[in-house]
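Only one chain is shown below, in structure tokens, and it's the form predicted on its own.
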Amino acid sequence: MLLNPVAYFAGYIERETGIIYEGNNDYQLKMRLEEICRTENISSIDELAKLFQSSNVSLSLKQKLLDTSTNNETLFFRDPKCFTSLEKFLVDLLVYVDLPEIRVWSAASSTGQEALSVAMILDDLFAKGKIPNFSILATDISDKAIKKSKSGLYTEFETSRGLSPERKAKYFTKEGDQWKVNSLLHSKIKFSYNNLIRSSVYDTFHIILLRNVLIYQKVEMKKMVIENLSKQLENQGALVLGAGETLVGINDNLHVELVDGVSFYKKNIMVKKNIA
């Protein structure tokens, strides 16, 4: 028997995702582990830990642990100021750069509301002729969250959080007791699994959204993730964090530009001077 099986799983989750469980969060993790034991008919957290240390643990059980460990709390247009600033940033960018397509990555997309919120903003701009076509990649470490995103189905409660009646009427249709995203808008987004610690995304983007992720990680992990993401920014693109997050002491290769009070982190581009 492990002396502290909860601590074992805290270490496992940190290694796999970078998410930290410590202090008061230990109780939250314990509750989540007990829920896994109940649904999987495993007698105790000790037995669950033994299973994870053996060669018999299934990939589905490992994924269930990761699904349980992540915080999938989200809503449409979470922090509305971010989205109005994003709109302004892109319109201003296109004054100086001619782009055939705008590529956006929602790098911790949860159940899809963030990516869909961006899609609604961009669809409106595209319809007005202000931007070219666009595509969005939405990834998350939770298989459960990705499956929900791919379904395009949201409850009455979920669509009441942050979504205006006008956008709901334009982009959603009622299906039973749920609301289904418009297929044309949904098709603009590719939903897929990705672990930022061992990322399998290699494309470059004009906007990368990584909001409310770094707050759960240690400094070393933050540095690694941001270093990797900075390489995937187009030269004039930007990384957007959560309202309470910063790159101070994390990365020196990006500088911040404020758009209506929202921080957009852009690459430091070296300009070569012509020497006569």
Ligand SMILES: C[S@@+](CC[C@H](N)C(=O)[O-])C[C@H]1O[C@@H](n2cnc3c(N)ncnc32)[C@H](O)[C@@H]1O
Contents of the next structure:
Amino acid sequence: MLLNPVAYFAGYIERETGIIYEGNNDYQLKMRLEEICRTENISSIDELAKLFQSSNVSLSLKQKLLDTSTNNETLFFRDPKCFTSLEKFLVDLLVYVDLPEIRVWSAASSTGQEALSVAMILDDLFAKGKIPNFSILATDISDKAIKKSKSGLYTEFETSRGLSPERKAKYFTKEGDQWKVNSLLHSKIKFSYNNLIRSSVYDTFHIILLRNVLIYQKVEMKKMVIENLSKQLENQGALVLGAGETLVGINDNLHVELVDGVSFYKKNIMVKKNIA
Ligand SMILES: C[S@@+](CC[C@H](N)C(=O)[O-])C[C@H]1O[C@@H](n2cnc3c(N)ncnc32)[C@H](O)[C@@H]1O
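Could you present the same protein in the form predicted together with the named molecule, rather than the form predicted on its own shown above?
The complete assembly is shown below, putting the previous chain first.
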């Protein structure tokens, strides 16, 4: 019998995801583990820990643990200023740099609302001829969240959070008691599993959104993730964090450009293109 099976899982989750459960969060983790035991017919957290320590633990149970130990809270146009500033940042960037395509990565996309919000902004700019074509990659460590993103289905409540009636009417249609994203917009986004601390994404991007995920990580993990992601920024591209998040004490190599109070972390200071 393990002395403290909850502490065993806190260590396991930290190694697998970087997320730290400590202090008051222990109780939250215990509740989540009890929930897994109930749904999986496992008698106790201790039994669950034994299973994880044996070679018999299934991939689906491991994934279930990751799904339940992550906080997937999100909404459409979360921190709306971020999206208006993103629009300005991209339009300004195109004054200086010719881009055949804009590539965006929502690197902890949860159930897809962040990537869809960007897609709506870019779709509008594209229709107005202000930007070239675009593609979005949306990844998350939670398989359950990625499955939901791929379905493109959102509840009445989810579509009431952050989505204007105009955008809802333009991009969603009612399907049963849910709302389905229009397939053209949905097809601009590729959704897939990715763990940021063992990332298997190697492409480069003009915008990387890393919002509301590092808050749950240890400083060393934040440093490693930012260091890796900064290598995946295109020359004039930028990394965007959540409102209230900062790279102070995490990374000194990226330069901040403020757009209406929102920080865009860039590898390079802007070099103007030659307008002859
Ligand atoms: C609070 S949500 C934020 C979603 C969205 N970025 C937003 O701001 O609304 C945090 C997400 O980070 C994901 N996450 C946590 N650790 C991760 C890791 N190591 N790799 C990839 N995603 C991770 C969680 O599964 C969760 O969906």
